[in-house]
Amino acid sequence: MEIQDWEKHYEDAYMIITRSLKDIRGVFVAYNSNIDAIKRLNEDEIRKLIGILGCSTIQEQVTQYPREIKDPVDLMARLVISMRDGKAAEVPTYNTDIHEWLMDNLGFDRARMGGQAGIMSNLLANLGIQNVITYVPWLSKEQAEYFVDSPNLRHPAVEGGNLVLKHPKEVYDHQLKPKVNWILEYSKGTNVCCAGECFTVPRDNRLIISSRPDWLHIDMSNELYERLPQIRQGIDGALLAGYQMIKEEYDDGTTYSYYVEKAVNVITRLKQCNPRMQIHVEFTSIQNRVIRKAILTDIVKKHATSLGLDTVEVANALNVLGYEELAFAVMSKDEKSVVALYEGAVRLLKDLQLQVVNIHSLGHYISLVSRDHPVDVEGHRDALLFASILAATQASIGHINSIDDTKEGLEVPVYDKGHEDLGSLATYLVRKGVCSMDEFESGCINAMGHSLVIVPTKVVDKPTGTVGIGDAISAGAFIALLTKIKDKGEKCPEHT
C-alpha cells in the first residue's frame, strides 16, 4: 500500500472515531497519578552531573545495572545506560534523597500531571468522553490540582454512607503528601563521554525516576469497593495502570499477594454483570521480577481483555514468563527482531488468555487479536490509526487540550520507513503461509487462531517531548474500540 493510501485510511478512521466518541457512556481509570518534575538535559548539564560524581564511579555502577535507585551514582548509571541505548526506562526509588539531590544540582523545567492513569484521565476528559471516573488511592491536595478542570472528570468518594462523584479538587485527602516523579528527557544527537567511553544518543527518549514512598498502596477502601456497582453502570470499560507500585513486602507484614488479590477483586466486581466489559491493563518497566510475573499471571491473565506494551516491555514480559531466548531476540537490533516481536505477541495473547495485545514501537503499531473479540480487523486498524494521531499530536505540540488539537496530529505525515522496516515480518508471514503480501500491505491479517493488525505510524521528527505519548496511544486505541462495541452488557442491580 502506498503512503497516500495510508493517509486516506488515517483520514477515514479519524472522521469515523471522532464522530463516535459521544457514544461512549464512560471510562473508569485507575490507579497511578503523580506529579512529574520534567527536565530536558543538555550536554553541559550531563557533563556537570558526571563531574560531580566521577566517571569511574558511574561506569563501575553501569556494569552492575542497578534496578533500584538508592543514591545519585545509581541514578547516573541508569541515565548513561538509557542514553547509550536510546531506550526509555522507569526505575524506582524508595527515599526522598534523590529528589533533594536533583533539586540541589539540576532543578526542573516544569511540572505536570504524571502517572499513566492521571495522564489518561486528563486526556479522555479533554477529548470529551462524557463520563471519566478517575480513581487515585493517594489523592493529595497537590495532586488534585493537576487534574483538568472539566465537569466530565470526577473522582468517587463515600460521604454519609453514599457514593458521590466529584472533581478531585473536592474530595482529596488532606493528610496525604504528593508523589513526585522525575522525568529526565534527552535528545537524539547528544554526545556523552564517561570514563573513556563516548557515544551519541541514538534517539529522543527519557529516564523516569519513580518515587515509591512507604505509604503508597494500590488499594481501595471497603466502603468504596462495596459501591462499585454504582460506578459500573455508567462506564463501558476500564483503563488500569500502576500495578508496578506493588511491593513484595510491606512494613505491616503484608505481602504483594494481598494487594494482587484486592486488584483482582476490583476487576471481578467491575465485570460482574458484563463479563465482556473491556478491561485494559497498561504495562510498564518493572524491575522486580516477582511483581512483574504476579501482575502478568495473577492480574492480567483471565481478568484483563487487553494489554498495552512497548518493545522493551514485551521483552520484559516474555523473559519473566520463561521465554528468555525470544525476549533476547526482541531486543536485538537486527532485521529478525520484528519477527520475534510478533512471535512474542502471540505467546502473550495465548499464555495470558487475552483478547488483544497492543504493542507500540517507533514507526509501527501491532495488535494481536483473538477470534472472539467483538471488533473486526478493520475496526482494530482504525483504532491503531486513531491512536497514532493522538501520539503525533502529543509529540508535535506537547499536549491535547481538546479534540480540535488532534487535527495537528492528523497533519503529521506517515513515517514511510516504519512500513519499510516491517519487510522482514512480511517475508516471514508470507513464507509461513499466514498471509499474502497484499494482505500484509493492507495491515489486516486473519491468521490461524488470531488476527494481526499492523500499521505504519505518524512520527514527529523533532518531538516537543516524549512524556505521555505511550499513554495517548493506549487510551486512544482503547476508546476507539469502545466506539465500535455496541453490546454494553446487562444492567446491574445497584447492590450486587
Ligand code: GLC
Given for the second form:
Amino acid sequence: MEIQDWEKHYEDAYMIITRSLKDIRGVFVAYNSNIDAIKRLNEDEIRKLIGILGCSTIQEQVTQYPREIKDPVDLMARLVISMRDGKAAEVPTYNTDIHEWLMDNLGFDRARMGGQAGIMSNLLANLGIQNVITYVPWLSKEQAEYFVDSPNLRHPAVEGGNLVLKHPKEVYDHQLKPKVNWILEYSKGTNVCCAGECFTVPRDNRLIISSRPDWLHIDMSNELYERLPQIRQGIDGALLAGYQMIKEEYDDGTTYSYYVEKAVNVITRLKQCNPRMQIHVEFTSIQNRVIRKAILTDIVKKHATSLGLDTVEVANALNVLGYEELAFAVMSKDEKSVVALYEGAVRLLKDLQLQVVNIHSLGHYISLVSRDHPVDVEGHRDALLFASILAATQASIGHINSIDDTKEGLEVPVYDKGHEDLGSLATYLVRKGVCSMDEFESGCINAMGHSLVIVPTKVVDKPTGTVGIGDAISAGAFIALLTKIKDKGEKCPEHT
Ligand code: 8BR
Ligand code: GLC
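One more: the block was the form predicted on its own; return the form predicted together with ligand GLC.
Now the complete complex, all chains and molecules, led by this one.
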C-alpha cells in the first residue's frame, strides 16, 4: 500500500474512533502516578556535568553498566550510554542524594504528571472517556494536584464503609509524600565528548531516574479490594502499569511474591464476572531481571489480555524469557529489527498466553492478535492508526488537552522509513511462505492462527519531547479497541 493510501486510512480511522469513544462505559487505570521533573539537556550542561565528575571516572562506570543509581557517577554513566545509543532507559534510585545533586547542579525546566498510569488517566479524561477511575496507592496532596480537573476522572476511597469515587484532590492522604522522578531529555545531533571519545546523539530520547522510596508499594488496601466489584460495574477494561516498582525483598521480610500475588488477585477480581474483560499491562524498562521475569510469567501470563512494549522493552522481555539471540536482533539497526520484532511478538503472544501484543517503534506499530480476540483485523488497524495520531499530537505540541488537539497529529505525515520497514517485513513473510503480499496487507495469519497487523506511523521531525508518548500509544490503541467490542460481557452482581 502506498503512503497516500495509508493517509486515507488514517483519516477514516480517526473519524470512526473519535465518534465512538462515547460508547465506552469506563476504564480503570492503576498504579503508578508520580511527578516528573523534566530537564532538556544542552551541550553546555552535559559538558558541565561531565566536568564536575571527570571523564575517566564516568567511562569506568560506563563499562560496569550500573542497574541502580547510587551516586552521580552512576547517573552520568547511564546518561552517556543512553545518549550514545539514543535509547530510552529508566534506572531506579533508592535515596534522595541524586535528587539533591541534580537540584544543585542542574535544576529542571518543568514539572508535570508522570508515571504510566498517571499519564494514561489524564489522557483518557482529556479525550472525554465517560468514567476514568484512576488508582494510586500513594496518593499525596502534591500528586493529586497533577490530575486534570475533570468530573470524569475519579479516584476510589472508602468513606463510612462505602465506596466513593471522587476527584483525587478530594481523597488524597495528607500523610503521604510525592514520588518525584527526573527525566533527562536530550536531542538528536547533540555532541558529547568524554575522555577523548566523542559521539553525536543519534535520536531524541531520555533517561529517567526513578525514585523508589521505601514506602512505595504496588498494593491496594483490603477495604478497597473488597469493593472492587462495585468499580467493575462501570468499566469495560483496565490499564495496569507500575509493577516495576515491586522489589525482590522488603525490610519487613516480605518478598516480591507477596506483591505479585496481590497484583494477580486484583486482576482476577476485576475479571470475576466477565472473564473476557480487556486487561492491558503496559511494560517498561525494568533493571531487575528477577522482577522483570516475574511480571511477565506470574502477572501478565494467563491474567492480562494485552501487553504494550517499545522496542527496547521487547528485547528485555525476550532476554529473560530465554530468547537472547532474538533479543539481540531486535536491537539491530537494519531491516532485521522489524523481522525480529515480529518473531518476538509471536514468542510473547504464545509464551504469555496473550490475546494481543502491541509493539511500538519509531516508524511502525505492530499488533499480533490471537484467534480468540473479539476484534477483527480492520479494528486492530484502526486502533493502531488512532494511537499513532495521539503519539504525533503529543510529539508535536507536547500535550493532548482535548480531542480537538488530536487534529494536530492527523496533519503529521506518515514516516517514509516506517513505510519501508513494512516492505522489509512483507518480503520476509512472503519468502518464508507465511502469507502472500495481498494477505500481508489485509492481515497476515501465521500457522498458529495469529494475525499480524502493522501500520506505518506519523513521526514528528522535531518533537517537543518524547516522555509519555508510549503511554499515549498504548492507551489510545486500548480505548480504540474497546469501542469495537460491543459485547460488554455478562452483567455482574454488585457484590460478587
Ligand atoms: P516509550 O515511551 O514506551 O519508550 O515509547 C516511545 C514511542 O514514542 C516510540 O516507540 C515511538 O513510536 C514514539 N516516538 C518517539 Br520516541 N519520537 C517520536 C516522534 N518524533 N514522533 C512520533 N512518535 C515518536
Ligand atoms: C515511567 C516513569 C515516569 C514516566 C513514564 C513515562 O512510568 O517512571 O517517570 O513519566 O514512564 O512513560
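If you superpose the two forms and keep the largest set of C-alpha atoms that fall within 1.5 Å, you have the rigid core. Just so it is clear, the structure is predicted and the values come from calculations on it, not from any experiment. Residue numbers count along the first chain shown, from 1.
Asks: With both forms put on the same core, how far apart in Å are the CA positions of D438 between these two forms?
Replies: Superposing on the rigid core gives a C-alpha shift of 3.0 Å for D438.
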